[in-house]
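Next comes just one chain, in structure tokens: the form predicted on its own.
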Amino acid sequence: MHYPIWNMPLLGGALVIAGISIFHVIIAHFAIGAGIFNVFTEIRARRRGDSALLQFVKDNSIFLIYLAFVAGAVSGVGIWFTIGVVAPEATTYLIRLFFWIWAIEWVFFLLELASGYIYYYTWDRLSPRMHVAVGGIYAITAFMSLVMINGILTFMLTPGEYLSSGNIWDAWLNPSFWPSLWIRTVSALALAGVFVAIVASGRKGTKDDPDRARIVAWGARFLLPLGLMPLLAVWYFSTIPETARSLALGGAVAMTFIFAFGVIMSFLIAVYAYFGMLRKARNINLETALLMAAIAFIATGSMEFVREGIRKPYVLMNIMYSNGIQVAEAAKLNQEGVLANAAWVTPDTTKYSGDVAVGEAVYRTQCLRCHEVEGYNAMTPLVRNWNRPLIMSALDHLDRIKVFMPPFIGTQREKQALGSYLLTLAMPDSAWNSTPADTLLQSVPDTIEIGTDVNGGTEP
């Protein structure tokens, strides 16, 4: 309520955050998994005198620079920018609560960057033991960065005892901390294994090249932990609130399908890694590896989408609604009104008039965060052919009609005004943009039969 409202037309701010975040998560998980893969592979190659395997790690450690440090850093900045402008209330809350956790994570991140560059640029310059040690520092600091961030992300869904204790350690070491950390670790190792399959299978040489097959088989071992994903998912879901669990397990059909896809695909990749990559490594080609990578990326994105979606109607579970209004402020706003407390929002009297102008301003404060007027998750199709009694009934029982919706918060006049604005969305832009508000509202019938065009005639 204390920040300007920023929105991306048609796409919506939430979709922008989701797109950048999923891309960054895949890159960040790869960076962690690749660090672990590199150090263990270098140790294995040096102990066994496997020059081909050692050369593979040496040649491809450059991807840590390109992907982890360049693409990861750029997308990381993108996340901070988008969450800062789209969800400033939640961002502020998390920064203030986890200030020192963020600070520790940034220290680990700086060490990760430094050790990663040193690892890449000191091949054949440091002794083998020292070079492995540098790789170990990178792997540890990258993983510890994940540990720090994991506690903050899981807090958003499972604040646990923090709600009563106010203790930061209850917030960070929350109920879903450990299962989430295991899931992310397994995902990181798997993405490293997928990358190995892509690079190794794309190498020049014959299909029967024994070095190529051996490298693919070694990388497959990092995919095998994905077989634990169904068990880890059960553990994770046992720690989250019942309302969130119900959304993923049938309460929201789309969410259920996306969750099932993520878990099943992760398990099937593990099965393929064993029977295809490990036992028949010579049969892996670039096309197969790229297809597996696409499935792995979509599965990772699916699980991230579910994690975000099952928090609804909150952005911070039981603390802040998805529109940025804190639960503790609801009673005050119901009495004083949301517009009276929204310093940056005023009715747009140049485009609207009367209650419609007020309602459009209320819409920006309470609805626009998730619903574009036209575009992603658009409001217009949702209210098409709705009459005023139906709209007002929905506003009266938003959180009961759809459990992933927050309740309407504001005065009765603001609710009536929002109803007036939503009613105009049933009319074509050409009609309500050029018609006075009072005339327009009178022209919309109290009841609209399904299949009837509000402009006259019937729809096909």
Given for the second form:
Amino acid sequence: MHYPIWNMPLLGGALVIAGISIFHVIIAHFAIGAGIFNVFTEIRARRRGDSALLQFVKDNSIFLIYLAFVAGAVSGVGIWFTIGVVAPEATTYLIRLFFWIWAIEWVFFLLELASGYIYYYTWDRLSPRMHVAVGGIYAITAFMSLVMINGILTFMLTPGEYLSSGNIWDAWLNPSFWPSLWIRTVSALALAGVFVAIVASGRKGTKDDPDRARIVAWGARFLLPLGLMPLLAVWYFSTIPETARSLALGGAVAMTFIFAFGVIMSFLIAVYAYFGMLRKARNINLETALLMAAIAFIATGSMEFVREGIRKPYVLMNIMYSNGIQVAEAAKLNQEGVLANAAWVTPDTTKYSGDVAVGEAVYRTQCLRCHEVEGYNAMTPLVRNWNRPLIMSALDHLDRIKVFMPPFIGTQREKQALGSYLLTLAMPDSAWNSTPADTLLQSVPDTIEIGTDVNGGTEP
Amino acid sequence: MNSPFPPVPASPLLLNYLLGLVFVVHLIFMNFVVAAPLVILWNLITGGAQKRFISEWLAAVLPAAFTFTITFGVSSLLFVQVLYPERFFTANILLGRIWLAVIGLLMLAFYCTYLMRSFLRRHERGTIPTGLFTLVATALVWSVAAIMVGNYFASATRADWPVLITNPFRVLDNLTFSPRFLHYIFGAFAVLGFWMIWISWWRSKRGARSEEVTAFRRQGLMLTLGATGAEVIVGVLFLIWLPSNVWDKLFSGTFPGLVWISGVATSLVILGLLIVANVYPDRIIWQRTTTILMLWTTVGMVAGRDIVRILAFGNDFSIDRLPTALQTGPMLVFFLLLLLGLCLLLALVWLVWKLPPQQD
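Structure of the form predicted together with its partner chain, please, following the form predicted on its own?
Below is the whole assembly, all chains and molecules, this chain first.
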């Protein structure tokens, strides 16, 4: 409404955000877990005089720099860039509200990078005590940056008391803050453990090295907290709104499967880590380590996907719908119309005529953020073979037919026009695209065809 | 349309000053990243084995410079987003996929710098793969620089938005694009020269051979002199090509006029001092003086950039009119942590500073 609407043909903007976010989350969580792992492991290695373990931490610290300081840092910027393009209204809202929280996070980030570099470059040059202290600074600051960001992420689903108080601390320390922080901490430690297996098994000349299994077994301890994931998930779900909970627990089948997959996979990795890697100290090869990493990544990605998905129909719970329209604006827009208030959207009369042109413009304001015309989660297959009464019925009860859909917002005239446009997608082979809208509306059959899925829609 | 976005959580003027501050630091690191790969390549091609150390010394700093460019870029981004969301996000959306390409370009460039450094360290590797990665890194970083310049134009010139929404490449139609981009690039080489002066000083403290230190410093001094001269010429062209409405306003007020005149005057003084510094490359006093003036000029340029932006916005937008509601608690926590963080950072730098030279 306040900004031009950007679209990514076939993929859709939401998928672009999801891709970059999941990529970043995995690396960022690894950066946090690896910091904690490195410090504890260095202390252990020095106390026991374990030179092989010490050398491993050294190798792991350069791996951390190559992965987290490059791909992690740049993809973090990438999230800023992407959300600013795909969801500028939500980004504006969050930036204004959490500006100082982000600024505090930046201080931790700066210290994290500086101490991370110094930790790596001063191996064998600083005294052991001082070197561990530098590693400790890295671990603490990396974890604190997670703490700061966690409050912003959880706010999006559970704004809690903020909605009535408007207080920043209520917004940040919201109801799902603590369970989410625990889940992320466990994930971070687990990802560190997974990468230990990769780095240990990927090093040259260590195939028959007896130290390798020992190092992997030590790393496996960091995977064990994953066994707590089902309990943490229960805690987390007890803090989120009922509508969101119901989506994950059967309300949206895809969400339920993805959520169950994430929790079960996490638990199974913990079981494997305990029995396979720790108790029996199996010598894991690189392929197995990579397979385990892939499962862990998909599990992490699944949980992030569910977290994003169950927020629907909001991008900011009870504040802003996923199409960028604020809840507080809805009444005004219903009265005045969305197009009258959308500076960047005008009917494209070069491609469409009459109501269809108006409807296509309404489509861009209300639907395009999530539904491209064709491609992933597209509109065309969703309405294929629908007729006008069915389309209008769906638009009338959009948020009731599917709880993850926002209500239609705009005037009746705009709703009718959107219906006309959707009809051109529903029956693209007809000559309706070029037919004047008034004629078109009169010619539309008003019967609902048997077999049409009235609940037709898509998962969030 | 009026909408209930939260108000700005501090005085916009304070945030704008902080933006200027972090942007200067961002620029100092960014200029190194923009210019260093080409200088590395130049020395690899023309210098042979004798000048390989120049490439190695620069490549050793490059990844850290890249990291801090991004870190201080993030803080600048934060301030821009809170103060100028309408302009900034609109520009991002208008550039769309070109803008998002920055993510991939940056990541590739960053990894190229690591590969380049790794090849330079392993002397058995030939010059061709090193040169190739250096060339690719240069191309990638300069592409990002061009996109950033394009984004600045898109956010500043609202009148161009109807054109840009149909074709984002039309940002190149702006007459000031080329001089601004060249100014950006020449400025980067000028700042890199200063980096080279101080890296040579650091290396000499760490026991590097004096002839290498001198050769490195001389190249830095020459680079700064040449690039500053070119920058002054391009800067004048840039000013000439500014839109007339901006141009008229730019020199009409007392304060903006003074900023620009002092900026140009300082550049000319730096040029003169750099000639002296080139004549006496071992006299550190000239290098110190020109470095201080260069930092002052960079601050002036950032202030000038802000003035151009304000003038380009005209009456459409002013940060003074932004709704504001101070978030006292989080702001105090931030400043307290910033203070503690900077102390810790200084302690870490001190720790590294006191270390004996590395033996490898």
